[in-house]
Amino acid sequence: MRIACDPRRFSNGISRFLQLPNGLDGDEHARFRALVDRYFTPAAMAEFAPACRAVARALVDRLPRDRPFDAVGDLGAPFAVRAQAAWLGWPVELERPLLDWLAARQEATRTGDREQLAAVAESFDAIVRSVVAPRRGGDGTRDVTDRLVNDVSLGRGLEEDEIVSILRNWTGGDLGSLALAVGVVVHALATRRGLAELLRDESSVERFDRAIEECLRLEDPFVASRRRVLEETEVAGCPVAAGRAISLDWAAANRDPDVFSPPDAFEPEANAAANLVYGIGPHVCPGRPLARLELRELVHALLAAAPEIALAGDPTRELPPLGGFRAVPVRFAFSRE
């Protein structure tokens, strides 16, 4: 937490690629972060909520009632792509390319193959540029992407590479993260007694979100992020030279026994203030309002579809540096067994 909240000594500018706003620090980061935050206001989320709800319900309606399905591959990944496309105003024809890209990116991430990662990044940039070009010269009212392409809140228009970087940040990481988050939450619904009843209580959105984020704390799919050390310092008594790259292990921090006692206990209210599932500090995830909305609508759709969700086989855990589950076989249960 100290490192994440100290951009003066620990920089987010660690990638060789342009990353807006998360690859910036200081005043420049604050300028771009202010621009980005305008797309995630409560009013913006309320406007998108009906479309998000429709995507969730349509996808859940198509899930089989008489046989198992995979909470990640059959639900999480397509929901992430469809919900994000609906928010951005992207055409439905991009669903298959985005799903193929997501699978390729996760495989490249597991193996750490730099050439494959670079190829995957280039293919995604091509998808992004294909939706940017038709919106050049628009009035910013067609959809969220049109608004971004024609955004002048910095006192100037955004350059092509800046637009692509922001859209890559909104989609590239979020598609995989949301798919994994869905797997974690559905696994919790199938294995944690009383969770479905807790989430059916719609009297408090905040309590609902805290319960979802406690599930994500326990099986954190957002494993780590990096920082560049700007000056010689110490981390927990260990000398670290300037210029070194370090990794912030959010998943380990979210199970710190000095903070969460015991770490495995499901205590949404008690653990909410210390939960780091969306990060902390100036680079706390800007898209967390959207992720919360998407997970909220999907869970509501699942709970409306059947009384229970049950495991239908052994889950397969993801491999580092990914977290959560690669596959979670489940089924709708219509009677207690």
Ligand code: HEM
The other form holds:
Amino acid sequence: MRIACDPRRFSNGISRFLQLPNGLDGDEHARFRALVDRYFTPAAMAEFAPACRAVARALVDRLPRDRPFDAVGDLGAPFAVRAQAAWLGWPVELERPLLDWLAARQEATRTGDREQLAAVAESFDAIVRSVVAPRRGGDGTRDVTDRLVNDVSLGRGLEEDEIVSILRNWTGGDLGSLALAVGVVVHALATRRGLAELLRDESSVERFDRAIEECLRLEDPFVASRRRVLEETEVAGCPVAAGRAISLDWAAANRDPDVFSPPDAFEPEANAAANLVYGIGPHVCPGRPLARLELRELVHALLAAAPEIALAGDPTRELPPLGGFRAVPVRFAFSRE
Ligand code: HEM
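For comparison with the form predicted alone, would you give the structure of this protein in the form predicted together with protoporphyrin IX containing FE (HEM)?
What follows is the whole complex; the chain from before opens it.
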């Protein structure tokens, strides 16, 4: 938390690629961050909610009732892609290329293969440029992508590379984390006694979100972020030299035994204030309202589909630098067995 909240000593300028707003510091970050935040206001989320609900219901309706399915591959990944495409106004034909891109990106992240990562980034940029081009010169009202392409809130229009970078971070940040988050939440629904009852109670959205985020704290899908040390300093007794690249391990911080006591206990109310699933400081996740909305709608659709969700085999864990599960076999259960 000290590092994330001290941008003067710990810079986000760590990648040689343009990353908006992630890779910026200081005033420049604040300007781009203000632009980005306008897309995640309560009003913007309320406008998207019906479409998000429709995506969640349609996908859950198509899940098999008589055999197991994988909560990540059959549900999390397609839901993340479809919900995001619906939010951005992207055509359904892009679903397959986006799913292929997501799978290739997760694989390249797992192996850390730089060449593969660069190839995957290029294939994604081609997808993004195909949605940007037809919106050039629009009036910004067609959809969220049109609004961004024609955004002049910085006092000027955005360059092509800036638009692509922002969209890359909205999708790159979202699709992988959200697909994994769905796996974590469904796994918790299948294994954690009393969670389904808690989530069926629709009287408090805040309590619902806290329960979901406590599941994510325990199995953090967003494992780490990077920073560059600008000034020699010390963190928790550990000396850090200027110029070093360091990693903020959110998953470990989310299980800090000095803060969460004991770290493995499921305590949504007690742990909410210290939960770091969406980060902290100036780079705290701007997409949190959208991620919350999407998870809420999907969980409601799942809970409406059957009285219970049961594990149908052993889940396979993801490996760092990814978190959560690679696969979670589950099935709908219509009567207690
Ligand atoms: C369950 C889903 C998600 C999780 C767990 C998550 C987690 C995080 C975390 C921990 C950070 C802080 C990174 C840092 O300090 O360096 C972050 C930043 C960010 N997230 Fe998310 N996120 C999620 C969904 C989304 C969504 C839906 C979007 C947008 C559509 C998004 C876009 C971003 C962006 C652009 C940043 C960088 C913000 C900045 O540098 O100012 N994320 N996210």
